[in-house]
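First, one chain by itself: the form predicted alone, in structure tokens.
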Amino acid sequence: MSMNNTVAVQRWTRLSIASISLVVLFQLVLAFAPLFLSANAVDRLTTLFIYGILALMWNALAGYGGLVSIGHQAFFGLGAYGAIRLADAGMSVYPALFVAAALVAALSLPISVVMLRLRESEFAVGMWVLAALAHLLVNLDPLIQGETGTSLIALNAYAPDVRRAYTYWTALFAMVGLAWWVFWLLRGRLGTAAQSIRDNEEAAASVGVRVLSAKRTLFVLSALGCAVAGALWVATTISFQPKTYFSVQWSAFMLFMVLVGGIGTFEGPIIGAVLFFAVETAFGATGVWYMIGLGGTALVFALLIPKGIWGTIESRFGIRLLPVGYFLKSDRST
């Protein structure tokens, strides 16, 4: 009797190829949604797209880079603020959403020089302090009128149905573009470097991984995405009140979506965003009990299902729909 055991490194499977094809097809269908869905459904999908962006960005930072932030509402709020400032200066409102996000990403680069010197809990708290500081500075702008806030009045130039469709398509374009960009980055050297840093930063540095460069890339990318989400949010609600946009609840939402869906997986944050969206739709009107419920659910998952929904499915059944890393396939014959 002889036994041969062949081990192969694999990334793509028939299932993953089929999954990506279905995702692309579904995204194309979504592009036509404003033509056949109700106004309320279009608005709700726009909200879901924004949640998806937030979940993907926070997961890229924490799930792959190991940088847990409770202050990324800083970039969310600055993205919204930048869009209002640019529109007030005369820029066309929809391009202003992306230009504002790009400016916030540029600002995050020098911020990263300071923040990335902090480790673990220091980084988390430091980001919260950064968000509080950004909140105070925005309040000083006379245009914002303190906590009274202001509005993205440039949107009034569009008819309600046109504005709804444009905002929907902008949010869809942003979510799809950022999602595929993150997917592409994580499948390359950055993904390998980020995961090695997350697992053991010292060991990663010892084998030549450019730790600081990888962390900075993820930090700036997450800042860009959160700023896009903030700019889109002000486009959907029109009003801007600093205490709402710079609230720590946004980081709580990101943490919930990623933790419940499956931190460190690509599919997990998407599942988490859909689940969070469903829970918010059903129970969001209950106020403080809604927040308590989210916190309790996140705690249960952290204690009992630390890998989240998709992380547990992936580890138990070996299913990989949108593979980012490599895995070993063993063919054993006797």
Contents of the next structure:
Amino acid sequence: MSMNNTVAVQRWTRLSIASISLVVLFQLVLAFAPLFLSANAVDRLTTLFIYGILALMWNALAGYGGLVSIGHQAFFGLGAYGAIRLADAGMSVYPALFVAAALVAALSLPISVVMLRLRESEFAVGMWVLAALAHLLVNLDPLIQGETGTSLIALNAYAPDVRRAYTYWTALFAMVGLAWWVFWLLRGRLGTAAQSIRDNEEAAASVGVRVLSAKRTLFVLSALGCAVAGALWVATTISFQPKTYFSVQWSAFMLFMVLVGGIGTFEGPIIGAVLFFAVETAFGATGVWYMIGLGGTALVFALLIPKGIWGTIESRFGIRLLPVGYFLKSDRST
Amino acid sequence: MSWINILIPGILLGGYYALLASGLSFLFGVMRIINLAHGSLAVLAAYAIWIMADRHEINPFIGVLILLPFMAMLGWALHRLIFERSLKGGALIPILSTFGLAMLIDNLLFQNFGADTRSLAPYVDSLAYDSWELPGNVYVGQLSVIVFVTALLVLGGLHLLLAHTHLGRRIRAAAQDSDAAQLVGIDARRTYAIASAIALMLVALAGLSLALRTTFDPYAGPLQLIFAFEAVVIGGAGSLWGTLLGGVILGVAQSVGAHVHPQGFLIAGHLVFLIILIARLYVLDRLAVGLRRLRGGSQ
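Next, report the structure of the form predicted in complex with the partner chain; the form predicted alone has already been given.
Next comes the full complex, and the chain you just saw is listed first.
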């Protein structure tokens, strides 16, 4: 064994330190965006942040917990509904967005007890049934008036410009906060547990990984994030129609972003969200062809490129920009 | 008396759910795949039969017979192109790919047929509205009885196929362990493709029943998938006669729910599904474990 062949375990590389510094810098720039961007650009960025949250949350559950849900629109819709209920009860609007999300997260805990006992496709469709049920129950609330829906009227207290900037900052804060939280969680014990579950659940359990508790953390986290996203969505669009909020389309969007970006990587869903945002901006107006394209692309990626864009790049070139794992480094290569 | 009038339509509706779920249940039993495009494929079949009836004046019951071989070929193709590849990709890929397929089918249907709702009821004279009177002033819809009997025949036929034919033995062997089946000379790949073809023929029957019973539109598929899935899970995944029981329980629950509250039809169905799910996880599982322990203790 020559000295040249020593192998070291590393997490940070020069590239990943540089990229994470860039990310922090970029986030600081984004914080000042409402001061120099047009109203329309600020609105679009807010939408992008919400997509980012959805992608991050769905990936945390599917990519790290191994649980594909077709029903997370339940939490998205309930987050929006909760915000409307709380605002109607007199709570200030922006705090209400987060309180609503926290309440939905609390609700997701007993739900997780039942749903996490289901396996794979049963979990996926079981969540879908839950979303359908949540939709029907919200419709029963007289405040919502069935499919007619209602509006987040309390937002009228703010001038349009102020409201736009506040919603933008809230969305940015929520996305950045959730992203760092997931980053931090995945770098700790949960990340190790999640990765072993992803590779082989039975083997993970047999070496003492607390599979259920790791999955529960990811489930509640994703419920919280999707509820924040739903509450933010109602803050940007103001109107709340149960049909659009509890639509399975949200799951289709999340699946698309995560699958195309790279399931089970930290960078993947961010890339997927930006890509989805770009595709929507370019082709959203084409209506049904846009949806056909999304469905077709999801199918092709699932069958031919299941690692997604970032997963493919990562495994081919060994690049890690935002490292959540540890990697072997051979001294010879440096 | 009024309860009979709620119960009987509920049971008959359960026949439709059993027919709808039979393809899903069969495919799950054989390949362990829950095909999320199941409902969308049923709607696709409904549109195919509707085109034959509307544009070429073909009676829907003849139309479905013409459609069956095409659905079988589609099933074969779906296996070769999607199911087979998905199964190799791990547990998550079948969910992702079949959901993508469902999105694709729904939106292509919308692109071709628009948002109008259609029905096959106008093409079968008054069959969709005719009913038989039973003693005690109880009326049953002729169509629901026909669908229920079809469900019984289909499930019975599947049972006979699996239990008593060479193909059935091959399917059961491949379902249990495809590698071991290969070792004893069964072409598991071909067997799976045949199973997919059978499942898609069942989907054609479900599509016909859906379109005769009610109206449908391009986005009707997902709800049908949910109904089928509920019936399968309530009855115990992978068991054919369980699927019939699951369908009937779902149908009765919805029928009772609709009677209790105007919006109760769907809510009651979903609630019964969740209650049975929870009951199975906490009560029935424990019962099973207890029974096993008792049996183990006596040995």
